[in-house]
Each structure stands twice: as structure tokens, then as C-alpha cells.
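The data below hold one chain only, encoded as C-alpha cells and taken in the form predicted alone.
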Amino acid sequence: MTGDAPQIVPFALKDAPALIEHLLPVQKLSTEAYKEQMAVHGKTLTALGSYWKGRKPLILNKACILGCLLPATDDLALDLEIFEQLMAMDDASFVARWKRRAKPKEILAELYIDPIDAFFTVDPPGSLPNVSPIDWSDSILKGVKVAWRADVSELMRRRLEVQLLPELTYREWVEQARRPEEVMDTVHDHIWDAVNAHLGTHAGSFPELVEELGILRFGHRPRVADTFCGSGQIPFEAARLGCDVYASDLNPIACMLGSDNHRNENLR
């Protein structure tokens, strides 16, 4: 953190409505809730949670977990935005969720970019006109290679990859990408800088983000606790985020899925 960063003021959000109050994108949620469900022994957690039948999918235990922790502000819309940026449901986290990355001489073949230069390099140099798209079918271009530039952020990336995606509706697009958590050490990577600037936090990850708003709400890491925590999805989904988590159950079965989830959770 630098000596510009902004400051993580203890109950600067104690009185905040939270985001649940107020807005939840349920028509998304539950399109990706279903995709999850549909997942069977895809799911991240043991299948003998089935033994629970009204158990939740992980995804939906994240989205409220965060809407009791996000503030809702003057700028609902921003709000939102942010919401789903942080549960990947933006148009952007759905480049990484698609089933491959679309290479930048395909990028260039599709899209209308001037100047090509502005975003990748190309080896041999001026070997491209400064315009796309190109066509790479000319015999000219034979070995031509293209890559990134390094200066060009995640971000920018993403805004022009997702021109490539099929138009179709948020449904269509769920049902052929993956689902957000089997892309989760990437899907992420464009969002913090907006994050923060949103909610005047410094975050770099989801513990990092969870942990200040605890303090700002709370003073301290938020604490979940799940007297009642059958299959174990509440604690393991809070544990995940960042989140001091408590939970416990009469039936022995659950502490054994307890134990043997989290015992996973912690090899991966």
C-alpha cells in the first residue's frame, strides 16, 4: 500500500445499507445457480451433499454473502456493475470464462483497430498495414507473428476480445461458457482497479476485499456462523471469500463433510 492509498477506516461504513437491501441481480444469479446445479459431480463440493435436498449452489451463498457486505450507494447502477463484476457476470469475465481465448490474429482478422500497433507488436516489424482487419490469407503475411504488447492491461484485452463472443443472451452465453468458480484464479484479474475506486478500498483479491469491509463495517473480518451447517455450503463458500467462519451440526455426517471439504479446499 502506498502513502496515496486510501485509507480502511474502522465502522466507516457501520450505519451503510447494505447492497441485498436494495438491489440483487436475480435473473443472472439464477441462470448461473441452475448452470451450477446442473454441474452434478462437476460441483466443488463432495456429491454426498445430496443428502441435503434443499441445498444451495455455492454461487448463490457468495452473491449474498458479498450483498450484505457491499454498501449500497447514491449510484445504484455503479452498484450493480460492480456486483456483478465481482460474482464475473460482466461481459468482460466472460472472455476467461469462454471455452479458449481468441488469439490476437484473430483479433485482427474480426476487428477494426487503428492504430494495430496501440495494442500488439508485430515481428517483422511494419510487416502489417497500420489498420485492421487483416486478411492472413495473403501469402504476403506468411510468418508474420503478433503479439500483446506488455503495457496493454488485462482490461483493454478483454474489451476487445469480448467483441469476438457469439451475440446471444445471458443465458445462451452461461450455458457454453464455464461456470465462474472453475475459472476463479483468473476471471478476476480486470476488475480491482474499479472495485476500488468504487468502494475506496485497496484490494487485490477476495480476502483482501472481504477483510475491508469488515472493517469498515464491522471493525474487524467479518465472522460467519452456521449453527446448522448440513451440507456445509454456507461456511465453505464464507471460508473461501475471507470470511472468520463457525459452524456446526447434530448430524455427525455433516461434520464429516465439513472436515473432508475443507481438507480439499486446502490442497488445491
Ligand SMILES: C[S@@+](CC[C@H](N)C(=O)[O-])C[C@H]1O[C@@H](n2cnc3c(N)ncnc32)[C@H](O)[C@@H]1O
The other form holds:
Amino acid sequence: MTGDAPQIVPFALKDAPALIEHLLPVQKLSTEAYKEQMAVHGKTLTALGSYWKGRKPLILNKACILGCLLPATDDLALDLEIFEQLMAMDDASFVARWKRRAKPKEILAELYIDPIDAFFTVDPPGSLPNVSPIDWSDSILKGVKVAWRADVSELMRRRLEVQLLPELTYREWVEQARRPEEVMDTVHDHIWDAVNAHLGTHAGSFPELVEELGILRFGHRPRVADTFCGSGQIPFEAARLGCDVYASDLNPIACMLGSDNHRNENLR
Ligand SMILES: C[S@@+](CC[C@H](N)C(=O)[O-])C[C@H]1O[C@@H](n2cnc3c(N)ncnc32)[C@H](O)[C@@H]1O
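Structure of the form predicted together with the ligand, please, following the form predicted alone?
Complete assembly follows, chain above in first position.
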């Protein structure tokens, strides 16, 4: 642990109310869950699991597990903001969920940015005015190259890029965007500083966050047991988040799928 980073004190959140007791953005979640259910063959777990008609969408399981682990604080508005970041339901996450990201030249053509060199390097240097928008049809700008400065954070990039997304309702955004789990390797790249500042954690991934929240609440990594696991959607998502998981079911097909899901998780 470095500098003034807060310590993870076992049981410090033992009696803290869980976030899910105070809030859950059900409308947004419902939209996301519907998109996942409609993905059919694009779903993460085997189609054989559709034998269970009450199969729980993975995104709903993620929300419930995180909602149980996260504390409700005195600042519920910020709690919600952080929760939505963890769920990839915040505006900046949609930059990564969008099918294509805007290139620096496209950003400079559309947005007012002053000064440009706070965000971009220009080659040859000095060949652009230092304020956008830029009219790239000007022949004098042919051959000018623009790139992100290496010290511009992913959060800053996304804050600019999100301004280029179309103005639509949340439902329309979800319809046009990819599901969070389709871009899970990058979608959360911008959130960890804000998450850690709010929760006093030191995480850079879900398994790290979940382990720290488990220690704060229970003194150890969270354990999830689902003894009626059916298609295994709940234990799969719990394992993917970093919980220790136990699952069983009376139905032998569920047990067969369970070992298959376990293999999927290990391959990630
Ligand atoms: C509603 S399904 C679970 C669906 C699951 N949550 C999902 O997302 O796919 C209920 C499961 O309970 C199992 N079950 C019922 N009675 C049981 C028992 N006594 N012991 C273990 N499993 C049982 C059934 O085989 C069934 O798979």
C-alpha cells in the first residue's frame, strides 16, 4: 500500500446498509436486461440453459451482487453515479460500448476545444490553430496528423468523445450500443480512480474491488452459494466478479452446464 491510501480494515463495513436496500436504477437495468435476453446466440452462456425459462440475465445478477456488497453512504447521488459506472451504464462507458470510437480529427471537426494542445499533439507542430472546430476541407491542412497526447487520461478522452454521441434516450443508446460484457476488457478503463476515491478501495478490476468489499464487510472474499442454480447464471456472474462460488441443483443437466460454465469462466 502506498502513501496515504486508506487501509482495508476487516469488518469496517460490517453494519453498513447495502446499496440495494436504498437504490437500484431499475429502468436502466430493465433496458439492459432486455437487450441481453434478446441477444439469443450472442449470449455468454450456452443456449442449452434456455431450458430454464426463469434464467436470470447476467447483468441483473451483477447489479444484485454489487448492490449487496456496496455500502449506501450519506451521499446517495454519488453512490448511484459510482454504481452506474461499475455497471457501464454511465455516459462515458457508452463511448466504449459504441460500435466505433471517434478519431481525433473527427473530434476536432465537431467540438469547441481551447486549447487543442491540452489534448492532442499536432504534426507538423504549429500547423493548426490552437482552437477547434477545424475545417479539414481546407487544402492547407492536407497531411496534418493529430494524435491524443499520451498524458490525457481515458476519462478525459471519453468526456470529449461522449459529446459526439447522438442525443438519444437511454433506451435508444442501449439499442445502438454493445452490451457491457461484449466490451468488458475496456469498458471500465475510466472508472477506477472515482470508484476508489468514493469507497476507499485500491481496485483496478472487479475481482480486486469485490475482494476488498468482502474484507470490509465480512472479513474475507465474498462467498456466494446458489443451491438451486438451474442454468448457473447467478454463480457464473458471481465468479466473474471475483466471489468464491458454490452451486448445485437437483437436475443433472444443471450440473452438466455448471461444469461447462466453470470452464468458460476459467478461459476468461
Ligand atoms: C427457477 S430454477 C433456477 C433458475 C436459475 N436461477 C437461473 O438463473 O437459471 C429452480 C431450480 O431449482 C432446482 N431445484 C428444485 N428443487 C430442488 C432441491 N430440492 N434441491 C436442489 N435443487 C432443486 C430445479 O432443478 C431448478 O433448476
